[in-house]
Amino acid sequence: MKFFIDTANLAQIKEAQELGILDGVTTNPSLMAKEGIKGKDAIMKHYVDICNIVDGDVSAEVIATDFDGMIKEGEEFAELHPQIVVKVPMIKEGIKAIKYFSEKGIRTNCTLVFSAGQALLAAKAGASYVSPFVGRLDDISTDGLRLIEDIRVIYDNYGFATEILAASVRHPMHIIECATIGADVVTCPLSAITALLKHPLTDSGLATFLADAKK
């Protein structure tokens, strides 16, 4: 399973990226006003800047919902480095988008998925990622792991290449859930992937061994 951060912080970025096990980046409008990225200059050039950092992929989002807007700005992206995947969101424009770009050889990432029916409409138009949203169907109460489950069985029904890219995956659990039923990646914070590192029994066995060495 691969390993994407959710974020447009630079050294959160290099924290994961030093660890050895990041596999690309995943952002949006949130997490670029959240870092006081403004403005188009500057957003294009801080995702060039993540992209000299990491080794894989880095979802870019556009902003315009309309076709014609959404084209033009998953072009602009897609020029700036060859690990931008474009983000587009799950609309009808979306869909067809995506089937554009998948027909030009841009990559995609089909976002704010909630059904299956929504990923199944993303891969027929060719996403190279579907991202469905773990934390958020969690909070209105539906098992939003239960969506991976389904989104799973649907893509390996029919052979669909297009990845399951679980998003809004907020604590360690979640990550071992996904990686449980087939997700080919997560996105989360940071905190939650160094959450995978902690165990009690790995505090105590190691202060056992640092003091038995002392003796």
The other form holds:
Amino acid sequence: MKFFIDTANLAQIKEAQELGILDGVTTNPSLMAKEGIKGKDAIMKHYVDICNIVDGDVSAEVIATDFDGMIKEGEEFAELHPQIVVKVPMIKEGIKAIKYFSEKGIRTNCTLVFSAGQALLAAKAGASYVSPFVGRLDDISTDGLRLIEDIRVIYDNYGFATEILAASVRHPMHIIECATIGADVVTCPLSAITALLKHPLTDSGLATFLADAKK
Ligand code: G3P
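After the form predicted alone, can we look at the form predicted in complex with ligand G3P?
Everything in the complex follows now, all chains and molecules, and the chain you saw is the first one.
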């Protein structure tokens, strides 16, 4: 399973890259705003900066919601760097754009996916990744991980090449459950990845080993 980090924060991306387990980065307009990145030139530069840190795919989300606008933005993103994947929202125009990009050889990540039907459409259109939002479904008392299971079954039934990128993954159990189900990728904050390191028996066992080594 690939690990992507869901942030536009360069320091956190560097920290995850240095850990040696990072496979890519996802961003969205909210994450870019959180880092204070404003204006087209600054946003484009920031995507290149991210690509220069990480070895792997970097999702850059279009702001336009009409077909022509999405194509224009997506083509500009794709020209920026070979690691860029164009992130497109799950709307009717978005599906048309994903089909267009797929025929042009431009890779896409279909975002804001909350149902198996939406994931099926994204795969049919040729999306490289589909991003079901696990945490946001949990937030409204709906089982986000069940959606990952359903998409896994559907994609395996028909051999779709679209990778399931479990998004809105917020804590270590989400990551472990996604790995159990067979998600291709998880994207989450750095804190959820580093939380996987922790176990009290590791800490107490290491303390004992180090104390015994001094004897
Ligand atoms: O990037 C999309 C998704 O990962 C957002 O997560 O925690 O804002 O629901 P969250």
